[in-house]
Every structure is written in structure tokens, then in C-alpha cells.
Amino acid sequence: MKNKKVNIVLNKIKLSINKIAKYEPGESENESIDGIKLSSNESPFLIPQTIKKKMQLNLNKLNLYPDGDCLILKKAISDRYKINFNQIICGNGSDDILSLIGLAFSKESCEIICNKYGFLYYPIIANAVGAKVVFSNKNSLIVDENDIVKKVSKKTNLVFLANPNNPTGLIVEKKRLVRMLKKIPPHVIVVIDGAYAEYVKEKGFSDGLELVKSFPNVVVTRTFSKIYAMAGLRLGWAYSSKEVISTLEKIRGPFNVNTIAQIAGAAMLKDENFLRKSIKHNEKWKSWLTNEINLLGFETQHSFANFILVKCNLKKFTAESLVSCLKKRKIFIRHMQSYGLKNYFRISVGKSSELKKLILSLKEIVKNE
């Protein structure tokens, strides 16, 4: 009789939100003081004692509601990346602002292009809207943005890219997301979700933001999460043209983002000092990371971002194994079956003594089977 109940409950709902398998975010034990957390791609670095301050300043505030349009978050972002202050939103992290962005431009009839080796939110965002989800790219771990235009149909309202993608590590360059966006009709959306965009040193490359002058379609979309150093108060932003900014705060939460991120990210993009240890640390831990991986004898994906993927091509292992061995000795790093790679890994860039004490596990796993 209670099943039946339910079934009734449900059965009013979007067929395609049967689709979707809830997002799985990398495994922790969290109770565990001496876990290793390589699994989220998170910041191994903790946010600096002044701007800690700053919020703890803050918190007699926690009975008022939050300024609903982030004047001095925006006014910090603004002057951070040199972007018109009007054409910039804020969210309860970035996936927040996806999500606006599918619920505004999407609809049941329509379809929405994801690459098939890509963050795993773009297709759940697709079917919580009821849109057909096309997948670019089902053959190869490289983003070709020339299938992503092929892709295209009548039926495309939005175009979902990650630069550097996510969890191949892998860019687009600016020529070739200019190349594609001009073939790209106007009325299709393209998220350029840049996540990762500030670990990128590569000439060629655009974080998108300049583009979206000559592509009003386009929306950039970032977080504080990853080099910033705050997935805990889930803070991201997006910057379009103006009609498509209006679009979406038309339809965010009143008060999306609280009180202490505003004034956390605010003050985080002027510690320049943070984020040049951040990029300095990323790059010469990936490097070793890579170095390391390899000399076991696994294939690693070159990554601009702050963690690498890598292939488990070992006879008598496979990824789900060593991640399972690892896990024993508290070292979480994530297996990448639920993105369609099953014999692949992900390894985030933590702390040195972090990835030393993994490479050094990863030695003993591999030499005692």
C-alpha cells in the first residue's frame, strides 16, 4: 500500500528525471583525521588568517539577509578580471549558475550538447529540464569542437564546455573556440564553465571571457572552489552580455549567496600572494605527480588544470583495485566508472607530503602483487 502511495506522488514528474543517477562527489572519510583527500580536486591550501578575520568580523551579521546582489563581490570581481560590472552574476557556487542557465534557456523539445567525457552535471542539469542530452566527442578524450559543431541541430539551445575540461584536464584554445563559435548559431547558448581556467599558463589559451564581447551567446561561468580555496562556502559567478545576465536574475534565489563568501571571495581575489603559491605549487606538483605516475608504468593524460588522469594499463590491476587498495590506507583518489572510463583514475594535486605518502603506497600496492 505505501509503494502504491508513492508511485501516485511520483508519477506527475518528468520522465527524464528517471534518467538521471545522482552526482557522486569524490569519496572522503571524513571522520578519519589522517585521510588523504585526493578524490574533489581541491585546494590543498588552507584560506590566509586575515581574510578567516575578516569573516569572523562578520558574524554578528548572520541575523540579516545577505546583500541579494553582491555589490562589493561583483566590484571585486570586476576590477579582478577588468569585466563590466553589470554583466556579472553571482551563485551558491557555479553548478548554482548552470543550473539557472539550463532552467532559463532549455526546455522539454530541445536538446543540449555535453561532451561525453565531461563533468557529469551538464546531463543532469539536461534531464531535470527535460531536454534530449547529445553527446560530442564519444570517441576520444580530446575535445573536438568540430563534432561539437556537427552536434548541432535546430533542436540545440545550449552547448555545455568545460576549458580545461573536467576529468580529462585537456583545453580548447582560443582559435579553435572562436572557429567554433562562428559556426555556432547565435541563439544557442554556449557555457564555457572555466572552473580550472586560472591554473592555465598555456599561450593560446582563453578563459572565454574576452570572446563574450563578439559572442553574446556565450556565458562563462566560474568558482571559488578550486584555486581560490572555498568549496566549503560554495561561491561562483558568470559573466554574458547583459540580456542574458537579466535572464538569470530574474529566476536565482533572492539571496543566493551568503553573507561571509561575499566578503570571502571579495577579499580573496586581491591576495595576489595566494594565488601565485597556489599556481606555483599546482605546477610544480603536477609535474612530479606525472613524472612519478608514469615511472610505475601508467599512461597519464596531459592536464592544465590541478589534478592529472591516468590510465590503469597494469596487467594485474585494474583502476577499481587500486583505488580500493588505496582507500584501505586512507587515500581517497577517484575512480572514473560513473564518467563512462572504467579503467581510469583521477589524482588531485594536494599537499607534497600527501603525494608522497600516495606515490609511496602506490609503490608498495604495485611491488607486493
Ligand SMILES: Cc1ncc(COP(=O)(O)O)c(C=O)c1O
Second form
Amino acid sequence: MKNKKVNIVLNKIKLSINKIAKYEPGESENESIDGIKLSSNESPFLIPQTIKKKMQLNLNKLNLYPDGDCLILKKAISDRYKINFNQIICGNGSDDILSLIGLAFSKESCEIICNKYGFLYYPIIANAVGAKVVFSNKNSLIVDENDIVKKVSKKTNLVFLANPNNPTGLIVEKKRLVRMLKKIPPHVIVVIDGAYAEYVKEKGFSDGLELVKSFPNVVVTRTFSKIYAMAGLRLGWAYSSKEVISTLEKIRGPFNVNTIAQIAGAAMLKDENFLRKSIKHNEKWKSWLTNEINLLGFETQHSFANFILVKCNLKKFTAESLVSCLKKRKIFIRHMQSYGLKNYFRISVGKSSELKKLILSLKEIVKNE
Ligand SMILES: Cc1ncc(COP(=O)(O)O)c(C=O)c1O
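What I would like now is the form predicted in complex with the named molecule, since the data block earlier showed the form predicted alone; can you produce it?
So here's everything in the complex, that chain up top.
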């Protein structure tokens, strides 16, 4: 009887929600607590002590709701990136804002475009709002903006594009972005997800913030989960035209960003040393890791982010078997099966000691077979 009642409820939900495969994160913290976690592109650094002190001082305010408008945090973002305060929205991680964008700007009977080999949460959002997912760049890891333009139809109202892209680590340079935006109708919202933008030092790259002025349909999303080392606090933000931001402000949770995250985020943006240190570490150890992985006979491609995508082209191993061998040694990397890349895995640029242990283990595994 109870089951029957439950089924009646399930039959009433959007059919597209039944299609969703729940987002599976990189190996969970519990399993990797005494291991090495290189599966979710997090920072290898801890939040600096001075910022932790500020967070601690605010623990005795937790009986009160946070500032729903995140005023201090928005001011810090606006100062740091030289962007208009009124065109910023903050969220409980950038995935909070990505969901709001789907909710506000898409619906059943519409189409949402995202890369075939892109962040897994975009198709989840599309299915949650009942829109049809249209995949671009199905035949290549390289993001071809012309293919995105080709996929735009009368029904399209949203495009998700991560720059750099996860899991490939590749970028679309500014001139290609602009060319694409000029060809996309102005009523279509184009999300430029810059979760890894701070890592890119390439000359022709734009994080998209400067494009908002000419293209009011562009929404740039950013996160504190990667280079700013605050994945566990959940904090993200977005920048767009006033019209888009005020629409998103109407539907966000009234207190969607907690007090401690607001304090920590605002302080973190002022710590330029932390940013410099993180970029330097990433450059050095990403190229060391890529080199070592190539020496073992795997195939890698240049990544602009804080992770590398690896093709497992060794005869005796599959990506799955390697990931599970490493897991037994408490080293967690990400198998790319759920991204549709069966024989690939992705490794985050962790601490130097962690990467050295990973390479040592991989050498042993590969040699012993
Ligand atoms: C491209 C991309 N966008 C957004 C996110 C989500 O970040 P957040 O922790 O801010 O929700 C991730 C997380 O891995 C990501 O890879």
C-alpha cells in the first residue's frame, strides 16, 4: 500500500527527473580521510591561519541568520575584480547559482546546450527543469564554439560552457568566445563557468567578466572551491547584467550563503599571496605530473586548470583497473566513465608529496603486472 502511494507520487514528477543519474562526486571524504584525495580538483592548501581566526571570531554569531544580501562579500568581489556591485549574486557554491540559472531561464519544451565532455551537473540541471539536453562537441574533446552555434535552435534558451572545461582542462580563447557570442541570439543565456579561471595565465584567455558589458545575456559563474581552497564551506558567485542578476535574486534561497563562508570569502579575496602561491604550485607540479605520467606511457594533453585528463592506453590495464588498484592504496583519482570517457582518468594537482606517492604507486602497479 505504502509503495503504491509512493509510486503515485513518482508518476506525477517530471519524466526527465526520472532520467537523472545522481551526481557522483570524487571519492568521498570518509573513505579518503587518511588517504590521498586527487579526485575532485580541490586545493592542496589549507585556509590561511589569519582567515581561520576571523572565521572563529564569528562562530558566536551563528544563532543569527546570515546577511541574505552578502553585502560585505559582494563589496570584496566588486573591489577585487573591478566589477559592478549591483551585478553580483552569491550562492551556496557555484552549483547553487547554476541551478538558479536553469530554474529562472529554462523550462519544459526548451533546449539547453552543453558539451558532451563537460561538467556533469549541467545535464542534471537541464533534466531537473524538464528541458531537453543538446550535447555539442560529441566527437572531440576540444570545445569547438562553432559546433555550439550550430546546435542553437528556436528552442534553445541556455548554453553552459566551462572555461577551462572540466574534465578536459582545455580553454576557448577570448576571440573565439566573442565570435560565438555574436552568433548566438541575445535572448539565449550563455553561462561562462569560470570555476578554474584563476589558474589560466594564457594571453588570449578571458574569464568572461569583461564580456558582460557587450553581451547582457552572458552570466559568468565563479567559485571559492578550487583555487581559494574553500570547497567545504560552499561559496560561489555570478556576474551578469542587472536584469539577469535581479531575476536570479528573486528566486534564490533567502539566506543561501552562511555567515562563515561570507567572512572567509571576503578575507580570502584580499590575500594575494595565497593566490600567487597556489598558481605557482599548480604550474610547477602540473607540468611535473604530466611529464611523469607521460613517461609511464599514458597519453595526456595540455591542461589549463588544476587537473589533468589521462588516457589509459597501456595494454594490460583499463582506467577502471588502475583507479581501483590505487584505491586499495588509499590514493583516490577520478575514473571518467560517468563523463562518457571510459578509458580515461583525471588527477587533481595535489600536494607535491601526494603526487610523488601517486607516481611511485603507479610505477609499482604498472611494473608488477
Ligand atoms: C566546471 C565546474 N563548475 C562548477 C563546479 C562546482 O563548484 P562549486 O563547488 O562552486 O559548486 C565544479 C566542481 O567541480 C566544476 O568543475
